[in-house]
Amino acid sequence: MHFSKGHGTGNDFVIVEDVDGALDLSATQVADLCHRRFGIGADGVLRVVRAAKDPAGAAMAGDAEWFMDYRNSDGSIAEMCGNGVRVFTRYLVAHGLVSDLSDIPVATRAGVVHAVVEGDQIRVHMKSPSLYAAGTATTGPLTFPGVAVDCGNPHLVCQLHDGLALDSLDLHVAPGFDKTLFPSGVNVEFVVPAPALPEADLHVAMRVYERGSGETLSCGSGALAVGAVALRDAGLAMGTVAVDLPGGRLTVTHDSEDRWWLAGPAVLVATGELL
């Protein structure tokens, strides 16, 4: 089995090409691939398959040739991954599987999204985030109020209070959350304001604990959720939010046509063969 390795702002993936849907990856195999000591090491696995050849993508085959089958590092299935979509797109371009770089449709379990390649940056027209409830997250003795956001996958965006610094949080273990509100688990984002930037309306910094993967250096759909909450709290109907993560910067834009865009780098770093 041949593979590639790629990342989007440090959120890294093993990419496996399976154009005709012949490969049946088990949860154990995925976890083994993602193990950082005994495997290749990654936050997740991206399986590149034609939508028509995968049961989860077949209904979208008329709108997108390629389906992103995304698995978390523990082997569980995820609906969406914003960094994963950009890395997936970079792979399609690098391997000649698409030709029109101005509109690359990608089928995901959260629906079809559209990517635009602009040099080192890839912008993705994402599912519009929906802010729908209040919740809380706990880390150790600390409890933080948060906003539940649906980005095709579940998020809980929590503002830090009392001047707490992001690096003071212990995210070696999963934050506690309301399992009634999030019966299938949730990605938890912790956010603080950051200094103003000339190229953005708002600027924030965040850390994230991803469902099924633990703390990661970046989370694209998490940045989208954070950007949506930041714009709402600032009373802005549209705008651009620069989101700094441990692995780099992502940009979330809500434009005049009511579209939500996630932009950032996506890099392929290695290829190899699994023995």
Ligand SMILES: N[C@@H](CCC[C@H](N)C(=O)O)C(=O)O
Contents of the next structure:
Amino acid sequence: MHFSKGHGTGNDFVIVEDVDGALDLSATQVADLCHRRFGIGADGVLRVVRAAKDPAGAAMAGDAEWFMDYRNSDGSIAEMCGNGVRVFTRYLVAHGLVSDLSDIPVATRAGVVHAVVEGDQIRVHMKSPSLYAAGTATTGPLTFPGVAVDCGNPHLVCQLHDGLALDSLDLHVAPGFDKTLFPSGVNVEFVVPAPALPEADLHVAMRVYERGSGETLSCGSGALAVGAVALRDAGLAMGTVAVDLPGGRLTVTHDSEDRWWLAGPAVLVATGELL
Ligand SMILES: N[C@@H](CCC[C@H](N)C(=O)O)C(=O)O
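Previous: the form predicted on its own; requested now: the form predicted together with the named molecule:
Starting with the chain above, the whole complex follows.
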């Protein structure tokens, strides 16, 4: 099997092209591919398949030629992956699978999103985040109040207590959360304010513990959730939020009623053959 490897701000993926939907990737195969010692190593797998050729993509085939079949590194399926969409789009462009760089529709399990390629940056018009409940996360002895956000996939955005540094958190172990609020699990974001920047209305820094992958260097849908909470908390109906993650900076922009953008770099770094 031929594969590529890519990442968006350090959130890395094995990319497998399967245009005609011939590949039946099991959860175990995905976990083996993603294993950082015994496999290639990645936070997840992106299978590139024609929407019409995949049962989960077929209903969207009229709106998007390509379906992103995203899997977490433990083999579980997730509805959305914001960095995944951006790396998936980079792959489509690099392999001549799309031509109009100003609007690339990508079908996902959370619906069709639209990517725009601007040099090294790929910007995606995401599904609008929805803030819907209060929750809490625990790490060790610490409990943090948070906001549940639906970005197509579930998130819990927690502001750190005053003075607590992001790097003081131990995210080797999954944070605790309320399973009745998140019956299918949740991605947990921990956020602190960051110094003002001229190019953004707000600036924050975050770490994330992803459902199905553990702590990652970046999470695009997580950044979107964090951006939405930051704008709400600042009383801003619209605006731009710079979100710093351990792997780099993503930008979330809400510029009209139903339009939310996630932007950042996306790169391919390798290709190879699985033995
Ligand atoms: N890293 C991703 C999110 C991947 C899915 C997530 N772990 C889940 O299970 O919902 C991103 O960039 O959005």
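Positions refer to the first chain, counted from 1. Here the rigid core means the biggest group of C-alpha atoms that line up within 1.5 Å when the two forms are laid on top of each other. Only residues modelled in both forms are compared. Bear in mind that the values here come from a model prediction, so they are computed numbers and not experimental data.
After superposing the rigid core, the Cα of Asp24 is displaced by less than 2 Å between these two forms.
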